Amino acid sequence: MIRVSTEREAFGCIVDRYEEKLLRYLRRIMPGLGEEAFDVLQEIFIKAYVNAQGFDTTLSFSSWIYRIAHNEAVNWLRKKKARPETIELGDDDFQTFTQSMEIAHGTHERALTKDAVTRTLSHMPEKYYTVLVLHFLEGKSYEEISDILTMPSGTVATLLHRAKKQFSSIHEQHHDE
(Lines of atoms letter the chains of each structure in order from A and count residues from 1; the text may use other names and numbers.)
(Lines give C-alpha, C1' and ligand atoms only; values in the text may rest on other atoms or scores of the structure.)
Protein backbone atom coordinates (compact mmCIF):
# COMPACT_ATOMS: atom_id res chain seq x y z
CA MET A 1 0.00 0.00 0.00
CA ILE A 2 2.84 2.40 0.81
CA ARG A 3 4.45 1.78 -2.61
CA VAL A 4 1.20 2.55 -4.46
CA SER A 5 0.72 5.70 -2.39
CA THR A 6 4.30 6.80 -3.12
CA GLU A 7 3.89 6.12 -6.84
CA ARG A 8 0.69 8.17 -6.92
CA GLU A 9 2.37 11.04 -5.09
CA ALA A 10 5.31 10.92 -7.49
CA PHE A 11 3.00 10.87 -10.48
CA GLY A 12 1.04 13.74 -8.96
CA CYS A 13 4.27 15.74 -8.94
CA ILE A 14 4.77 14.91 -12.63
CA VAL A 15 1.25 16.08 -13.44
CA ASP A 16 1.81 19.30 -11.47
CA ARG A 17 5.10 19.93 -13.27
CA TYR A 18 3.94 19.22 -16.85
CA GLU A 19 0.21 19.98 -16.96
CA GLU A 20 0.55 23.67 -17.84
CA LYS A 21 3.44 23.11 -20.28
CA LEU A 22 1.70 20.30 -22.16
CA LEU A 23 -1.61 22.14 -22.28
CA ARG A 24 0.20 25.17 -23.77
CA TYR A 25 1.92 22.91 -26.32
CA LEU A 26 -1.38 21.25 -27.29
CA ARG A 27 -3.03 24.63 -27.77
CA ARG A 28 -0.14 25.77 -29.94
CA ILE A 29 -0.22 22.81 -32.29
CA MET A 30 -3.96 22.24 -32.14
CA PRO A 31 -5.54 25.71 -32.11
CA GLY A 32 -9.24 25.95 -31.54
CA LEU A 33 -9.14 22.78 -29.48
CA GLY A 34 -11.02 24.37 -26.59
CA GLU A 35 -12.16 22.11 -23.78
CA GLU A 36 -11.13 18.99 -25.71
CA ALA A 37 -7.54 19.94 -24.85
CA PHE A 38 -8.20 18.66 -21.33
CA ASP A 39 -9.39 15.32 -22.72
CA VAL A 40 -6.22 14.99 -24.80
CA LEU A 41 -4.13 16.05 -21.79
CA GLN A 42 -5.82 13.39 -19.66
CA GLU A 43 -4.99 10.76 -22.30
CA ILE A 44 -1.35 11.90 -22.24
CA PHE A 45 -1.08 11.43 -18.49
CA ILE A 46 -2.86 8.07 -18.61
CA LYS A 47 -0.44 6.83 -21.28
CA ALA A 48 2.53 8.20 -19.33
CA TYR A 49 1.35 6.45 -16.15
CA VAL A 50 0.62 3.14 -17.88
CA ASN A 51 3.92 3.19 -19.78
CA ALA A 52 6.13 4.61 -17.01
CA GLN A 53 7.89 1.26 -16.55
CA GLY A 54 8.94 1.36 -20.19
CA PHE A 55 10.46 4.85 -19.94
CA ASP A 56 13.81 4.93 -21.74
CA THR A 57 16.18 6.46 -19.20
CA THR A 58 18.55 7.48 -22.02
CA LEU A 59 15.96 10.15 -22.93
CA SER A 60 15.03 13.12 -20.82
CA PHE A 61 11.66 12.71 -19.13
CA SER A 62 10.56 16.00 -20.69
CA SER A 63 11.27 14.70 -24.20
CA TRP A 64 9.48 11.43 -23.43
CA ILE A 65 6.29 13.06 -22.19
CA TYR A 66 6.35 15.60 -25.05
CA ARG A 67 6.62 12.66 -27.46
CA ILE A 68 3.48 11.17 -25.91
CA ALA A 69 1.77 14.57 -26.15
CA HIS A 70 2.79 15.00 -29.78
CA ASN A 71 1.57 11.52 -30.71
CA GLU A 72 -1.74 12.07 -28.91
CA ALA A 73 -2.20 15.40 -30.72
CA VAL A 74 -1.50 13.79 -34.10
CA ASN A 75 -3.88 10.92 -33.31
CA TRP A 76 -6.60 13.35 -32.23
CA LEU A 77 -6.21 15.38 -35.42
CA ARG A 78 -6.37 12.20 -37.53
CA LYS A 79 -9.52 11.01 -35.76
CA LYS A 80 -11.13 14.38 -36.33
CA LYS A 81 -9.66 14.54 -39.84
CA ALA A 82 -8.82 18.08 -38.96
CA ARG A 83 -6.03 20.49 -39.47
CA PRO A 84 -6.46 23.80 -37.77
CA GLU A 85 -7.67 26.45 -40.19
CA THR A 86 -6.07 29.23 -38.23
CA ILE A 87 -3.20 29.31 -35.84
CA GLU A 88 -3.62 31.33 -32.68
CA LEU A 89 -0.66 33.13 -31.16
CA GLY A 90 -0.86 34.89 -27.83
CA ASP A 91 1.05 38.14 -27.45
CA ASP A 92 3.87 36.39 -25.59
CA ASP A 93 4.07 33.67 -28.26
CA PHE A 94 4.18 36.31 -30.98
CA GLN A 95 7.01 38.20 -29.27
CA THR A 96 9.00 35.04 -28.60
CA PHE A 97 8.51 33.71 -32.11
CA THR A 98 9.37 36.91 -33.97
CA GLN A 99 12.42 37.58 -31.82
CA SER A 100 13.67 34.03 -32.34
CA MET A 101 13.02 34.05 -36.08
CA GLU A 102 14.83 37.38 -36.48
CA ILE A 103 17.82 36.06 -34.57
CA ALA A 104 17.82 32.83 -36.52
CA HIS A 105 16.96 34.22 -39.94
CA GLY A 106 18.08 37.84 -39.98
CA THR A 107 15.83 40.85 -40.02
CA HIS A 108 12.83 40.50 -42.29
CA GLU A 109 12.40 43.18 -44.89
CA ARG A 110 8.71 43.36 -44.14
CA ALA A 111 7.20 43.80 -40.72
CA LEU A 112 6.14 40.69 -38.90
CA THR A 113 2.73 41.63 -37.56
CA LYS A 114 0.80 39.20 -35.41
CA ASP A 115 -1.81 38.72 -38.16
CA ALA A 116 0.88 38.17 -40.81
CA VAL A 117 2.70 35.60 -38.66
CA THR A 118 -0.56 33.81 -37.83
CA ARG A 119 -1.57 33.73 -41.51
CA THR A 120 1.87 32.48 -42.54
CA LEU A 121 1.94 29.71 -39.94
CA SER A 122 -1.57 28.63 -40.95
CA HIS A 123 -0.33 27.96 -44.48
CA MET A 124 2.67 25.86 -43.45
CA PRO A 125 2.75 22.05 -43.59
CA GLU A 126 2.36 20.41 -40.18
CA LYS A 127 5.93 19.01 -40.10
CA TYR A 128 7.40 22.51 -40.47
CA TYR A 129 4.96 24.19 -38.13
CA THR A 130 5.60 21.55 -35.47
CA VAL A 131 9.40 21.96 -35.47
CA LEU A 132 9.04 25.76 -35.35
CA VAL A 133 6.72 25.50 -32.34
CA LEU A 134 8.94 22.99 -30.54
CA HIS A 135 12.13 24.97 -31.15
CA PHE A 136 11.08 28.62 -31.00
CA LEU A 137 8.07 28.54 -28.67
CA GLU A 138 8.72 25.49 -26.47
CA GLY A 139 12.47 26.16 -26.38
CA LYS A 140 13.42 22.58 -27.22
CA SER A 141 16.92 21.76 -28.47
CA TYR A 142 17.56 19.82 -31.67
CA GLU A 143 18.29 16.74 -29.56
CA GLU A 144 15.05 17.09 -27.60
CA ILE A 145 13.04 17.57 -30.81
CA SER A 146 14.82 14.53 -32.22
CA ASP A 147 13.64 12.50 -29.22
CA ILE A 148 10.09 13.90 -29.33
CA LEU A 149 9.57 13.36 -33.06
CA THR A 150 11.71 10.18 -33.20
CA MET A 151 13.97 11.36 -35.98
CA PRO A 152 17.71 12.01 -36.24
CA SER A 153 19.03 15.40 -35.07
CA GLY A 154 20.30 16.06 -38.59
CA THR A 155 16.76 15.67 -39.92
CA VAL A 156 15.51 18.12 -37.28
CA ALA A 157 18.16 20.63 -38.38
CA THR A 158 17.14 20.20 -42.01
CA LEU A 159 13.43 20.57 -41.18
CA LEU A 160 14.09 23.73 -39.16
CA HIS A 161 16.17 25.21 -41.97
CA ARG A 162 13.47 24.42 -44.53
CA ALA A 163 10.72 25.63 -42.19
CA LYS A 164 12.44 29.01 -41.77
CA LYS A 165 12.90 29.33 -45.53
CA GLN A 166 9.31 28.35 -46.18
CA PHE A 167 8.08 30.74 -43.50
CA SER A 168 9.88 33.61 -45.25
CA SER A 169 8.59 32.53 -48.65
CA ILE A 170 4.97 32.19 -47.51
CA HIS A 171 5.21 35.45 -45.57
CA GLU A 172 6.39 37.26 -48.71
CA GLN A 173 3.63 35.67 -50.83
CA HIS A 174 0.84 36.54 -48.45
CA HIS A 175 2.18 39.98 -47.65
CA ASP A 176 1.79 40.90 -51.32
CA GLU A 177 -1.86 39.79 -51.42
Contents of the next structure:
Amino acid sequence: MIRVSTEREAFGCIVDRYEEKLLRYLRRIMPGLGEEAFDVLQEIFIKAYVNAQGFDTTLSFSSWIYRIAHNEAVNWLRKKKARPETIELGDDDFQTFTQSMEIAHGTHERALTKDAVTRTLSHMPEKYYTVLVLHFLEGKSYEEISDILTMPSGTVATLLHRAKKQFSSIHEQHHDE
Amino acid sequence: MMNESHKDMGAPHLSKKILDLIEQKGLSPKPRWHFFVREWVVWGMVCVALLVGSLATTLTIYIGNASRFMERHILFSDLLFLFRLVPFLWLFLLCIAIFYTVYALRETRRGYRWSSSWLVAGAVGVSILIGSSAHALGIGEAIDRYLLTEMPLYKPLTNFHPKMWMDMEKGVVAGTVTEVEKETFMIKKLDGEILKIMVVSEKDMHALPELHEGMRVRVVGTTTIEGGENVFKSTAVEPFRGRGGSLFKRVRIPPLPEMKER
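What does the same protein look like in the form predicted in complex with the partner chain, given that the last one was the form predicted alone?
Now the complete complex, all chains and molecules, led by this one.
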Protein backbone atom coordinates (compact mmCIF):
# COMPACT_ATOMS: atom_id res chain seq x y z
CA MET A 1 0.00 0.00 0.00
CA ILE A 2 2.82 2.37 1.00
CA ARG A 3 4.76 1.33 -2.09
CA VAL A 4 1.82 2.06 -4.35
CA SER A 5 1.33 5.43 -2.72
CA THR A 6 5.05 6.31 -3.11
CA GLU A 7 4.99 5.18 -6.74
CA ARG A 8 2.03 7.41 -7.44
CA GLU A 9 3.63 10.36 -5.71
CA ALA A 10 6.78 9.88 -7.80
CA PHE A 11 4.63 9.68 -10.88
CA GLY A 12 2.91 12.91 -9.89
CA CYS A 13 6.34 14.59 -9.89
CA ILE A 14 6.99 13.26 -13.39
CA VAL A 15 3.67 14.69 -14.58
CA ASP A 16 4.51 18.07 -13.04
CA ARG A 17 7.92 18.04 -14.66
CA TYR A 18 6.85 17.10 -18.18
CA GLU A 19 3.36 18.62 -18.38
CA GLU A 20 4.44 21.95 -19.89
CA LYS A 21 7.10 20.47 -22.18
CA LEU A 22 4.81 17.84 -23.65
CA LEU A 23 1.91 20.25 -24.03
CA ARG A 24 4.17 22.62 -25.93
CA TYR A 25 5.40 19.75 -28.11
CA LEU A 26 1.84 18.61 -28.83
CA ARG A 27 0.82 22.14 -29.79
CA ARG A 28 3.82 22.37 -32.10
CA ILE A 29 3.21 19.14 -33.94
CA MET A 30 -0.59 19.31 -33.81
CA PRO A 31 -1.43 22.94 -34.44
CA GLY A 32 -5.07 23.85 -34.01
CA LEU A 33 -5.52 21.13 -31.40
CA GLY A 34 -7.08 23.52 -28.87
CA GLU A 35 -8.56 22.13 -25.69
CA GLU A 36 -8.25 18.54 -26.91
CA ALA A 37 -4.52 18.81 -26.28
CA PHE A 38 -5.27 18.22 -22.59
CA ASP A 39 -7.13 15.00 -23.36
CA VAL A 40 -4.19 13.79 -25.43
CA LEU A 41 -1.79 14.83 -22.68
CA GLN A 42 -3.82 12.95 -20.09
CA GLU A 43 -3.77 9.85 -22.27
CA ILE A 44 0.03 10.17 -22.65
CA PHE A 45 0.60 10.20 -18.90
CA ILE A 46 -1.77 7.30 -18.31
CA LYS A 47 0.08 5.26 -20.94
CA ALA A 48 3.38 6.21 -19.34
CA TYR A 49 2.10 5.06 -15.95
CA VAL A 50 0.76 1.74 -17.22
CA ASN A 51 3.94 0.99 -19.22
CA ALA A 52 6.40 2.38 -16.68
CA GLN A 53 8.00 -1.05 -16.05
CA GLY A 54 8.78 -1.33 -19.74
CA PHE A 55 10.98 1.74 -19.69
CA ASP A 56 14.31 0.92 -21.33
CA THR A 57 16.96 2.21 -18.95
CA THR A 58 19.42 2.66 -21.82
CA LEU A 59 17.22 5.51 -23.06
CA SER A 60 16.80 8.86 -21.43
CA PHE A 61 13.44 9.16 -19.67
CA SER A 62 12.73 12.28 -21.68
CA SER A 63 13.11 10.40 -24.99
CA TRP A 64 10.87 7.64 -23.73
CA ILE A 65 8.03 9.94 -22.69
CA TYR A 66 8.41 12.03 -25.87
CA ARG A 67 8.07 8.78 -27.83
CA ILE A 68 4.77 8.02 -26.08
CA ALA A 69 3.64 11.60 -26.73
CA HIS A 70 4.57 11.42 -30.39
CA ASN A 71 2.81 8.07 -30.92
CA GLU A 72 -0.27 9.30 -29.11
CA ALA A 73 -0.35 12.43 -31.28
CA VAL A 74 -0.04 10.37 -34.45
CA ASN A 75 -2.80 8.02 -33.25
CA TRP A 76 -5.03 10.94 -32.39
CA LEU A 77 -4.56 12.51 -35.83
CA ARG A 78 -5.22 9.15 -37.46
CA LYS A 79 -8.36 8.57 -35.41
CA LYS A 80 -9.69 12.00 -36.22
CA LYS A 81 -8.50 11.64 -39.81
CA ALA A 82 -7.17 15.13 -39.33
CA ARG A 83 -4.17 16.79 -40.87
CA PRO A 84 -2.23 19.40 -38.91
CA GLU A 85 -3.64 22.81 -39.66
CA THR A 86 -1.69 25.94 -40.43
CA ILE A 87 1.27 26.15 -38.11
CA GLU A 88 1.35 28.99 -35.64
CA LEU A 89 4.79 30.00 -34.46
CA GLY A 90 5.23 32.09 -31.35
CA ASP A 91 7.80 34.89 -31.42
CA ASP A 92 10.28 32.82 -29.40
CA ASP A 93 9.83 29.80 -31.62
CA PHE A 94 10.28 31.95 -34.71
CA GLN A 95 13.54 33.40 -33.38
CA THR A 96 14.86 30.01 -32.26
CA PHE A 97 13.88 28.39 -35.51
CA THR A 98 15.40 30.92 -37.86
CA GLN A 99 18.59 31.19 -35.81
CA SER A 100 18.95 27.44 -35.55
CA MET A 101 18.36 26.99 -39.24
CA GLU A 102 21.31 29.32 -39.79
CA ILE A 103 19.14 31.51 -41.89
CA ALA A 104 18.76 34.34 -39.46
CA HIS A 105 17.58 37.70 -40.69
CA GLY A 106 20.13 39.53 -42.75
CA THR A 107 22.33 36.52 -43.39
CA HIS A 108 19.76 34.85 -45.62
CA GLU A 109 19.40 35.90 -49.25
CA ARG A 110 15.85 36.93 -48.56
CA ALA A 111 14.70 38.23 -45.22
CA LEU A 112 12.50 35.77 -43.38
CA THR A 113 9.30 37.05 -41.96
CA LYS A 114 7.27 35.13 -39.45
CA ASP A 115 4.45 34.81 -41.97
CA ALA A 116 6.75 33.38 -44.60
CA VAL A 117 8.23 30.85 -42.20
CA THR A 118 4.85 29.63 -40.92
CA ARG A 119 3.50 29.43 -44.47
CA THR A 120 6.54 27.45 -45.57
CA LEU A 121 6.35 25.09 -42.60
CA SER A 122 2.63 24.54 -43.23
CA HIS A 123 3.43 23.31 -46.71
CA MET A 124 6.01 20.79 -45.56
CA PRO A 125 5.28 17.06 -45.22
CA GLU A 126 4.63 15.98 -41.64
CA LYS A 127 7.77 13.81 -41.37
CA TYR A 128 10.01 16.74 -42.28
CA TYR A 129 8.15 19.19 -40.11
CA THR A 130 8.34 16.81 -37.11
CA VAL A 131 12.14 16.42 -37.28
CA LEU A 132 12.55 20.19 -37.67
CA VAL A 133 10.41 20.75 -34.57
CA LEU A 134 12.26 18.13 -32.54
CA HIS A 135 15.70 19.31 -33.55
CA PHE A 136 15.36 23.07 -33.75
CA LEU A 137 12.52 23.87 -31.37
CA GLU A 138 12.74 21.06 -28.82
CA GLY A 139 16.55 21.03 -29.01
CA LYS A 140 16.81 17.24 -29.36
CA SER A 141 19.97 15.58 -30.63
CA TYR A 142 20.01 13.07 -33.52
CA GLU A 143 20.19 10.17 -31.04
CA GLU A 144 17.28 11.51 -29.03
CA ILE A 145 15.17 12.00 -32.17
CA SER A 146 16.14 8.49 -33.22
CA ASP A 147 14.80 7.16 -29.90
CA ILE A 148 11.64 9.28 -30.05
CA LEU A 149 10.71 8.48 -33.63
CA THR A 150 12.14 4.92 -33.44
CA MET A 151 14.28 5.21 -36.52
CA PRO A 152 18.06 4.94 -37.08
CA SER A 153 20.14 8.08 -36.42
CA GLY A 154 21.28 8.01 -40.05
CA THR A 155 17.68 8.29 -41.19
CA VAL A 156 17.15 11.22 -38.82
CA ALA A 157 20.18 12.98 -40.33
CA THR A 158 18.89 12.35 -43.84
CA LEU A 159 15.40 13.59 -42.95
CA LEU A 160 16.81 16.75 -41.39
CA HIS A 161 19.00 17.43 -44.39
CA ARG A 162 16.06 16.97 -46.76
CA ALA A 163 13.78 19.02 -44.52
CA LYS A 164 16.19 21.97 -44.55
CA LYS A 165 16.56 21.68 -48.31
CA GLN A 166 12.82 21.53 -48.80
CA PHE A 167 12.27 24.44 -46.47
CA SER A 168 14.56 26.62 -48.59
CA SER A 169 12.99 25.45 -51.81
CA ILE A 170 9.38 26.02 -50.67
CA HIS A 171 10.36 29.38 -49.20
CA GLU A 172 11.97 30.47 -52.48
CA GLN A 173 8.97 29.27 -54.43
CA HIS A 174 6.52 31.23 -52.29
CA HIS A 175 8.71 34.29 -52.45
CA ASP A 176 8.77 34.15 -56.27
CA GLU A 177 4.99 33.87 -56.41
CA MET B 1 -11.89 18.09 -20.20
CA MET B 2 -9.28 20.29 -18.68
CA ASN B 3 -7.99 23.55 -19.95
CA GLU B 4 -5.50 26.22 -19.06
CA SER B 5 -8.22 28.56 -17.82
CA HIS B 6 -9.22 25.93 -15.24
CA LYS B 7 -5.65 25.77 -14.07
CA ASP B 8 -5.41 29.53 -13.86
CA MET B 9 -8.57 29.62 -11.80
CA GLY B 10 -7.00 27.41 -9.19
CA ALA B 11 -8.23 24.11 -10.63
CA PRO B 12 -6.26 21.05 -9.52
CA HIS B 13 -2.94 20.34 -11.20
CA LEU B 14 -2.88 17.87 -14.04
CA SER B 15 -0.85 15.48 -11.88
CA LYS B 16 -3.62 15.42 -9.26
CA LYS B 17 -6.27 14.86 -11.92
CA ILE B 18 -4.28 12.05 -13.49
CA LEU B 19 -3.56 10.35 -10.18
CA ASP B 20 -7.25 10.57 -9.30
CA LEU B 21 -8.15 9.09 -12.65
CA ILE B 22 -5.64 6.26 -12.15
CA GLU B 23 -7.15 5.47 -8.79
CA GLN B 24 -10.69 5.77 -10.04
CA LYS B 25 -10.05 3.40 -12.95
CA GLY B 26 -7.98 1.07 -10.76
CA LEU B 27 -5.04 1.25 -13.17
CA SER B 28 -1.71 -0.24 -12.23
CA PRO B 29 1.60 -0.55 -14.10
CA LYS B 30 1.96 -3.68 -16.23
CA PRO B 31 4.36 -6.08 -14.50
CA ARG B 32 7.98 -6.20 -15.65
CA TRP B 33 7.64 -9.82 -16.82
CA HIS B 34 5.03 -8.70 -19.37
CA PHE B 35 7.71 -6.73 -21.21
CA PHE B 36 10.30 -9.50 -20.80
CA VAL B 37 7.92 -12.08 -22.26
CA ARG B 38 7.12 -9.81 -25.18
CA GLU B 39 10.81 -9.29 -25.89
CA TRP B 40 11.54 -13.02 -25.68
CA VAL B 41 8.63 -13.84 -27.98
CA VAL B 42 9.95 -11.35 -30.55
CA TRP B 43 13.48 -12.82 -30.31
CA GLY B 44 11.96 -16.29 -30.64
CA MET B 45 10.32 -15.13 -33.87
CA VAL B 46 13.69 -13.82 -35.07
CA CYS B 47 15.31 -17.20 -34.34
CA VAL B 48 12.56 -19.16 -36.11
CA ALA B 49 12.78 -16.88 -39.15
CA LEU B 50 16.58 -17.22 -39.22
CA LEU B 51 16.31 -21.01 -38.95
CA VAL B 52 13.88 -21.15 -41.86
CA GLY B 53 16.15 -18.80 -43.83
CA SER B 54 19.17 -21.00 -43.09
CA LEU B 55 17.34 -24.16 -44.17
CA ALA B 56 16.19 -22.45 -47.36
CA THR B 57 19.80 -21.40 -48.00
CA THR B 58 21.07 -24.97 -47.41
CA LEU B 59 18.55 -26.37 -49.86
CA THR B 60 19.27 -23.63 -52.41
CA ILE B 61 23.02 -24.33 -52.25
CA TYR B 62 22.48 -28.08 -52.39
CA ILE B 63 20.07 -28.04 -55.34
CA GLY B 64 22.15 -25.42 -57.13
CA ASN B 65 25.26 -27.58 -56.69
CA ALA B 66 23.50 -30.68 -57.87
CA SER B 67 22.57 -29.01 -61.15
CA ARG B 68 25.92 -27.37 -61.77
CA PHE B 69 27.51 -30.24 -63.68
CA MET B 70 24.78 -30.19 -66.28
CA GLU B 71 24.85 -26.42 -66.63
CA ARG B 72 28.60 -26.45 -67.11
CA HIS B 73 28.59 -28.93 -69.95
CA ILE B 74 25.60 -28.56 -72.14
CA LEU B 75 23.11 -25.97 -71.22
CA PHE B 76 24.67 -22.63 -71.87
CA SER B 77 22.39 -22.07 -74.82
CA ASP B 78 19.29 -23.52 -73.22
CA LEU B 79 18.22 -20.76 -70.86
CA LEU B 80 14.72 -22.14 -70.43
CA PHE B 81 16.18 -25.40 -69.20
CA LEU B 82 18.56 -23.56 -66.89
CA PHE B 83 15.59 -21.63 -65.54
CA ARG B 84 13.95 -24.91 -64.58
CA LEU B 85 16.96 -25.84 -62.47
CA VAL B 86 16.66 -22.78 -60.22
CA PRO B 87 15.24 -23.83 -56.84
CA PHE B 88 12.53 -21.16 -56.80
CA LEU B 89 10.63 -22.71 -53.91
CA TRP B 90 13.61 -22.34 -51.58
CA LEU B 91 14.60 -18.95 -52.93
CA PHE B 92 11.05 -17.76 -52.35
CA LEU B 93 11.09 -19.18 -48.82
CA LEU B 94 14.46 -17.52 -48.21
CA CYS B 95 13.05 -14.13 -49.24
CA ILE B 96 10.03 -14.59 -46.97
CA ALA B 97 12.30 -15.60 -44.07
CA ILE B 98 14.57 -12.59 -44.59
CA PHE B 99 11.58 -10.24 -44.74
CA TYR B 100 10.13 -11.76 -41.59
CA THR B 101 13.50 -11.65 -39.76
CA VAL B 102 13.87 -7.95 -40.53
CA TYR B 103 10.29 -7.29 -39.45
CA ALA B 104 10.78 -9.16 -36.15
CA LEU B 105 14.16 -7.49 -35.49
CA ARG B 106 12.49 -4.12 -35.94
CA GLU B 107 10.03 -5.12 -33.21
CA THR B 108 12.79 -5.80 -30.69
CA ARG B 109 13.48 -3.16 -28.08
CA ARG B 110 16.44 -1.61 -29.89
CA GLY B 111 15.80 -2.90 -33.41
CA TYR B 112 14.87 0.54 -34.71
CA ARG B 113 18.45 1.74 -34.26
CA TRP B 114 19.58 -0.34 -37.24
CA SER B 115 18.81 0.65 -40.80
CA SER B 116 16.85 -1.78 -42.96
CA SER B 117 19.85 -2.40 -45.20
CA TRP B 118 21.97 -3.48 -42.21
CA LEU B 119 19.19 -5.71 -40.93
CA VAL B 120 18.75 -7.34 -44.35
CA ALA B 121 22.52 -7.77 -44.69
CA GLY B 122 22.68 -9.31 -41.20
CA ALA B 123 19.79 -11.68 -41.85
CA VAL B 124 21.23 -12.77 -45.22
CA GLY B 125 24.72 -13.13 -43.71
CA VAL B 126 23.53 -15.31 -40.81
CA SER B 127 21.36 -17.40 -43.16
CA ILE B 128 24.30 -17.98 -45.50
CA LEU B 129 26.66 -18.77 -42.62
CA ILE B 130 24.36 -21.30 -40.95
CA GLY B 131 23.02 -22.51 -44.32
CA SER B 132 26.46 -23.27 -45.79
CA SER B 133 27.57 -24.98 -42.56
CA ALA B 134 24.42 -27.11 -42.68
CA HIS B 135 25.14 -27.86 -46.35
CA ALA B 136 28.67 -28.99 -45.47
CA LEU B 137 27.16 -31.33 -42.87
CA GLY B 138 24.83 -32.81 -45.50
CA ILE B 139 21.69 -31.47 -43.86
CA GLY B 140 20.40 -29.99 -47.12
CA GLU B 141 20.75 -33.30 -48.91
CA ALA B 142 19.06 -35.17 -46.08
CA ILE B 143 16.10 -32.79 -46.04
CA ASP B 144 15.79 -32.81 -49.81
CA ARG B 145 15.90 -36.62 -49.87
CA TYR B 146 13.34 -36.87 -47.12
CA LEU B 147 10.97 -34.45 -48.83
CA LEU B 148 11.37 -36.16 -52.21
CA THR B 149 10.52 -39.56 -50.80
CA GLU B 150 7.87 -38.55 -48.29
CA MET B 151 6.12 -35.60 -49.90
CA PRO B 152 4.72 -36.20 -53.36
CA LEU B 153 3.98 -32.49 -53.78
CA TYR B 154 7.59 -31.49 -53.25
CA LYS B 155 8.89 -32.93 -56.53
CA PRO B 156 6.91 -30.70 -58.90
CA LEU B 157 7.49 -27.71 -56.64
CA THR B 158 11.27 -27.97 -56.92
CA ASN B 159 11.41 -29.00 -60.57
CA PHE B 160 12.90 -32.32 -59.60
CA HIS B 161 13.32 -34.25 -62.82
CA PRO B 162 15.76 -37.15 -62.62
CA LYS B 163 14.47 -37.98 -66.06
CA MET B 164 16.26 -34.96 -67.44
CA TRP B 165 19.40 -37.02 -67.07
CA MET B 166 17.93 -39.50 -69.50
CA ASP B 167 17.86 -37.17 -72.46
CA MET B 168 20.39 -38.69 -74.81
CA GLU B 169 19.36 -36.27 -77.54
CA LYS B 170 20.56 -33.48 -75.34
CA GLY B 171 23.66 -35.51 -74.63
CA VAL B 172 23.11 -36.54 -71.03
CA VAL B 173 22.67 -39.92 -69.47
CA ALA B 174 22.90 -41.33 -65.97
CA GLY B 175 23.02 -44.76 -64.46
CA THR B 176 24.91 -47.33 -62.43
CA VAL B 177 28.19 -48.79 -63.73
CA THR B 178 27.82 -52.52 -64.40
CA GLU B 179 31.11 -53.29 -66.12
CA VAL B 180 34.40 -51.44 -66.58
CA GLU B 181 36.87 -52.07 -69.39
CA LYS B 182 39.90 -50.15 -70.60
CA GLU B 183 38.21 -47.55 -72.77
CA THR B 184 34.58 -48.38 -72.29
CA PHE B 185 32.21 -49.10 -69.50
CA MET B 186 28.61 -50.22 -69.29
CA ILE B 187 25.89 -48.56 -67.30
CA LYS B 188 22.42 -49.55 -66.33
CA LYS B 189 20.42 -46.40 -67.06
CA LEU B 190 17.73 -45.01 -64.80
CA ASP B 191 15.12 -46.71 -66.99
CA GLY B 192 16.90 -50.05 -66.59
CA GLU B 193 18.37 -50.23 -70.10
CA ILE B 194 22.03 -51.16 -70.52
CA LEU B 195 24.19 -48.69 -72.42
CA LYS B 196 27.78 -48.87 -73.56
CA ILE B 197 29.82 -45.75 -72.85
CA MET B 198 32.95 -45.06 -74.81
CA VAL B 199 35.38 -42.79 -73.06
CA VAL B 200 36.65 -40.32 -75.61
CA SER B 201 38.72 -38.21 -73.33
CA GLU B 202 41.45 -40.03 -71.43
CA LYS B 203 41.28 -37.26 -68.94
CA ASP B 204 37.97 -38.65 -67.75
CA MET B 205 39.40 -42.05 -67.02
CA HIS B 206 42.19 -40.44 -65.04
CA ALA B 207 39.73 -38.22 -63.30
CA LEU B 208 37.73 -41.27 -62.34
CA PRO B 209 40.26 -43.78 -61.08
CA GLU B 210 37.58 -45.03 -58.77
CA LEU B 211 35.20 -45.96 -61.60
CA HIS B 212 33.88 -49.30 -60.50
CA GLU B 213 30.88 -51.54 -60.68
CA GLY B 214 27.93 -50.24 -58.73
CA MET B 215 29.10 -46.63 -58.94
CA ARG B 216 26.50 -44.09 -59.98
CA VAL B 217 27.62 -41.76 -62.71
CA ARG B 218 26.27 -39.08 -64.98
CA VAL B 219 27.72 -38.73 -68.41
CA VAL B 220 27.73 -36.01 -71.02
CA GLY B 221 28.45 -36.87 -74.65
CA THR B 222 26.93 -37.92 -77.97
CA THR B 223 25.11 -40.99 -79.18
CA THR B 224 26.42 -42.99 -82.10
CA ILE B 225 25.63 -46.38 -83.51
CA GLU B 226 28.56 -48.75 -83.76
CA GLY B 227 28.18 -52.33 -84.88
CA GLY B 228 24.40 -51.98 -84.77
CA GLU B 229 24.27 -50.96 -81.11
CA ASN B 230 23.87 -47.64 -79.38
CA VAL B 231 27.14 -46.32 -78.05
CA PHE B 232 27.45 -43.18 -76.03
CA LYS B 233 30.70 -41.31 -76.54
CA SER B 234 31.41 -39.45 -73.36
CA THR B 235 33.01 -36.05 -73.13
CA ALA B 236 32.59 -35.82 -69.38
CA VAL B 237 31.88 -38.33 -66.65
CA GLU B 238 31.17 -37.48 -63.07
CA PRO B 239 30.07 -39.43 -60.02
CA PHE B 240 26.36 -38.86 -59.62
CA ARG B 241 25.96 -37.79 -56.06
CA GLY B 242 23.35 -35.60 -54.60
CA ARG B 243 20.04 -34.83 -56.23
CA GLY B 244 18.83 -37.83 -58.17
CA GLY B 245 22.16 -39.61 -57.76
CA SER B 246 21.86 -41.54 -54.58
CA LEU B 247 18.10 -41.49 -54.86
CA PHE B 248 17.98 -44.20 -57.53
CA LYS B 249 16.76 -46.82 -55.18
CA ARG B 250 14.51 -44.61 -53.17
CA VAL B 251 12.75 -42.63 -55.87
CA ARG B 252 10.82 -44.72 -58.29
CA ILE B 253 11.47 -43.44 -61.79
CA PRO B 254 9.04 -44.75 -64.38
CA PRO B 255 10.73 -45.85 -67.58
CA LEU B 256 10.50 -43.41 -70.44
CA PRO B 257 8.59 -44.75 -73.44
CA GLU B 258 10.91 -43.14 -75.98
CA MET B 259 13.90 -44.70 -74.23
CA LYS B 260 12.35 -48.14 -74.48
CA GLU B 261 11.84 -47.78 -78.20
CA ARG B 262 15.54 -47.32 -78.77
